[in-house]
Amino acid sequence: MKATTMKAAVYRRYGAPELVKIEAVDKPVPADHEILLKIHATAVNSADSRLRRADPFAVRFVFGLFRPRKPILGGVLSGVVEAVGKNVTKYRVGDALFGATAMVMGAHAEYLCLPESGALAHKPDNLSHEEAAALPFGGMTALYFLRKAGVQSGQKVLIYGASGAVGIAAVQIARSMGAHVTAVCSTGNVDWVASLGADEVIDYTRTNLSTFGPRFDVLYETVNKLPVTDGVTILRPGGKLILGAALLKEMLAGGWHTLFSGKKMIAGVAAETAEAAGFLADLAETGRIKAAIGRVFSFEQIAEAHAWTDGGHKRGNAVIRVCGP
């Protein structure tokens, strides 16, 4: 008899990491156009952390005012198709896939149903499930914003917060686009970020960026820690400021500062698509992007992974091994 329940990491109210508990819940059944994935690996990223804490408060208006409407977090995964709906044609049982769940969430579990049209792609053979799960959050976000900024070969691009999941991907994707990449991170991450292919690495604890003057075509702020004024100051005329992690306050400041400067602010929510997943798969398969794993946690350690992510200074991704080797 097939199991009708599964393990999932569940949070019933907003707050601290220890509120995330492993529970037995109903195992999903795929609808006609859905696939059922057995999840081998997932990750806890900054989006999961913010949703768990309801930070900012406006999160509650979408995900539940008093308690979470979606008690199972998780926006990325790598796994194997276990079953398909009767109308599915794109994938077959046994396919190894990776990708993002978009607003469905739910990847912090043993199984998840997703539409076959979702932000998924075949996992490259040269990646483990842990490595594949580390790609989509940072990779899709970075790809979306760098494309929106129209990054071109020869441009000078600065990535602020280059050791986080988004920053790591942004450094590598911008390099694959032919840009000259300057990465900004803390002292302990300088050598590691340089190994990712950055042309220049700056230690923000030792260098005041506001003294640089206008020299960059694109500035991608991935962690919402660089003052908007400093970002605008070091952009060339016509330059683009990507506020990838900005809240309303920073977006308003960015809009004001760029209004009369001839520079452009780019912000918002990154789109997650099957095309983006396929693009990342191609980059990974050809060695142009490498998954950056900070730590690997067991499924039972997922609350610890949340706490590590909350620290704000993690290197790479907090990957969760759900099942299998």
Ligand SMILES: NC(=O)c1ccc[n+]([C@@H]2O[C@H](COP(=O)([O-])OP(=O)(O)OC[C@H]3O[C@@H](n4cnc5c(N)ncnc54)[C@H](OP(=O)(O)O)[C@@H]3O)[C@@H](O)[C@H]2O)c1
Given for the second form:
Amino acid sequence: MKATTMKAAVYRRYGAPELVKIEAVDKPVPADHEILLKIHATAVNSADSRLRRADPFAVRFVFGLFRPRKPILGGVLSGVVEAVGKNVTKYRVGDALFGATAMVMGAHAEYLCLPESGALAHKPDNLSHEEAAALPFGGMTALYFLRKAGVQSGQKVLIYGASGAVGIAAVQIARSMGAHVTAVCSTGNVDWVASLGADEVIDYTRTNLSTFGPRFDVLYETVNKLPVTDGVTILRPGGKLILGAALLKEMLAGGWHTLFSGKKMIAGVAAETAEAAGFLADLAETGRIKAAIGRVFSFEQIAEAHAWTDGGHKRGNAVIRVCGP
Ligand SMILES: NC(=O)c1ccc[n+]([C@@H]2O[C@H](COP(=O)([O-])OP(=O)(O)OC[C@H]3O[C@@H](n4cnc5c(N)ncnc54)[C@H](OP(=O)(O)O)[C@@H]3O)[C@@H](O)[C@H]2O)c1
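What would you give as the form predicted together with this ligand, now that the form predicted alone is on the page?
Expanding to the full complex; the earlier chain stays at the top.
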């Protein structure tokens, strides 16, 4: 008889990592246009940490005012199709897929149903499930913003916060677009970021960027730590300032400081699409992007992965091995 329950990492209240507990919940059944994925690997990302903590408060207006409406977090996965709804034509049972769940969340579980039109693609053969689960969060975010900035070959691009999930994907994707990439991170991550392809790496604990003068065509601030005025100062005329993690205050400052400067601010929420998943798969297959895994946790250690992510100094991705080798 087929199992009707599965293990999932569930949080019933906003708050500390310890509130995330592995529980038995109903195993989902695919609707006509959905596929049922058996999840081999997922990741705990900054988005999971923010949702769990309800930070900023506005999270509650979308995800539940008093308690989380979606008690299973998880926005990325790599796994295998176990069943398909009767109208599904794009994928078959046995296909290995990876991608993002968008607002559905729910990937911190053994199984998840997603629409066949979701932000998914076939997992490249040269990636393990763990590696594939490390691509979509940073990869789709960075791809979205670098495309919005229209990065061109030969441009000078600075990635601020280069050792995080988004930053390290941005370094690699900007390089694949032909840009000259300067990456900014802390001392302990300099060699690691250089090994993933940055042309130059700057240690933010030792260098004051505001003294640089205007020299970059695109600045992608991935972590909301660089003062907006410093960012504007080091952009060339016509340069693009991507505020990928900005809250309202920084967006207003960015808008104000770029208003009369001939520079352009880009902010907002990255879209997760099947096209982006396919694009990342192609980059991975051709070796132009490598999975950046800081640590791998067992499913039972997921609260530990949340705590590591909360710390704000995660290196690359906190991957969770859900099942299989
Ligand atoms: N707009 C969107 O659609 C979108 C999508 C995804 C994520 N985001 C946002 O993007 C942000 C980054 O996400 P992430 O997943 O990449 O985070 P992450 O993986 O948790 O990485 C955080 C990084 O911040 C770096 N950092 C901490 N303090 C720093 C400082 N003072 N200066 C420079 N770097 C510093 C750390 O590097 P060191 O250890 O080297 O300091 C660490 O690598 C989050 O705020 C997230 O909410 C936005």
